[in-house]
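Below sits a lone chain in structure tokens, taken as the form predicted on its own.
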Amino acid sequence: MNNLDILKSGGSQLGLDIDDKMAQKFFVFKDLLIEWNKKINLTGITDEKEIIIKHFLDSLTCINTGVFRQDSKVIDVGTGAGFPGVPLKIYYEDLKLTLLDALNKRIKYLMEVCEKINLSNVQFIHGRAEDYGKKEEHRENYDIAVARAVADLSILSEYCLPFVKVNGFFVAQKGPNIDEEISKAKTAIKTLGGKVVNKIEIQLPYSDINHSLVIIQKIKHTPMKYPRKAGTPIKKPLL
């Protein structure tokens, strides 16, 4: 199978229709990722087929949560190389997307990606979640926060839930066997105004990778003392 077939067929396996226009954007994105990765550390995945499966299709699995609308206001917290935010924006072009990352070089790369593949209505923030989660223009201002990060769920929740409106959602992309981590994070999630409402197990197309999507609904306002100052959530996770 060629890369286009893997992208389209993999999308189909996830219940998604990836058309030629989207595919073209994905392939320009792929080329830019490979090019920029030679200058700054964006990903350890450099094989083209693996980029399609482990970055693009993996990001698009978020749509299987059922919480995204065509025009949802979404923040990708700690977006890194643009995942899952940019693939979601390619698929739902009317998303109002904010990409937040602590490294300015990555933000510059993401600006070039979005310019080259003609994605409009994208906001770029160079900064830390703990700082921007306190700012009035961002706090409880998003329908959905997404994160694909290695941090524990209680830490990620402190980064992400302050951005989410009441009745909005935080979608965390996690690995398999997540039940114990969810159980440990429940008190932290409740403290931050959230509630775990679903967990979806995903088999990634054309791979033996299983992962989980944890869906947390914001059921009440996050207390003003959260997020705590930069660095604290990771040093002293909420229990």
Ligand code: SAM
Second form
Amino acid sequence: MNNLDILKSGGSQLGLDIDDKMAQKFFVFKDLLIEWNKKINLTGITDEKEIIIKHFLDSLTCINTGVFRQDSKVIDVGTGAGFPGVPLKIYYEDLKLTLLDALNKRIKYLMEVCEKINLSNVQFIHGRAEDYGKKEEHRENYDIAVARAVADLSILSEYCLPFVKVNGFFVAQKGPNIDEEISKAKTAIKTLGGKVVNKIEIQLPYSDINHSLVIIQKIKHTPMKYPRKAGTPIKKPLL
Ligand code: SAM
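Compare with the form predicted on its own: the form predicted in complex with this ligand:
Let's see the whole complex now, leading with the same chain.
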């Protein structure tokens, strides 16, 4: 099976229609990821088919949560090499996307990616979630916060929930067997104004990998004392 077939039929297994224009963008993104990964550390996955399955299709599984709209305002916290934010933006071109990461070289690479594949309406932030979640222009300003492979759910909730508007969602992409992590984070999520409303388990196409998507709705404002100062959530996770 060639790369295009994997992308398109993997997409259709997830209920998504990936057209030729999107596929072309995904392939330019893949080439840039491989090229930049030789200079800076972006991903341990270098095989092209694996990039398509484990990065692109995996990122797109977020859409299966049902909370995304064509033009949602979304922040990807700890986006790294652009996951899941960039694939979501390729699929929903009207998305208002903010990519945030603490490492500036990753942000620079993402700027080049978005320019080369003509993604407009993308904001780039080099900084820590704890600092930006306190700023007026970002706090409770997003319909959805997403994050993959950044931190434990309790810590991640303190990074992400401050960005989300009341009634918006925080979608955490997690591995299998997430129930214990969810139950450990329940009090922290409540303290931060959230509520776990759903958990979806998904098998990645063309693999035996199972992932979970935890959907947390913001039901109340986050108290002003959160997020705590940079570094504190990871040192002293909310219990
Ligand atoms: N989300 C990407 C993915 O799934 O491929 C990247 C995952 S990588 C393991 C974690 C990323 O989160 C890194 O790029 C790191 O710089 C960023 N990160 C970790 N803690 C952060 C924080 N407090 N604020 C902003 N970025 C953070």
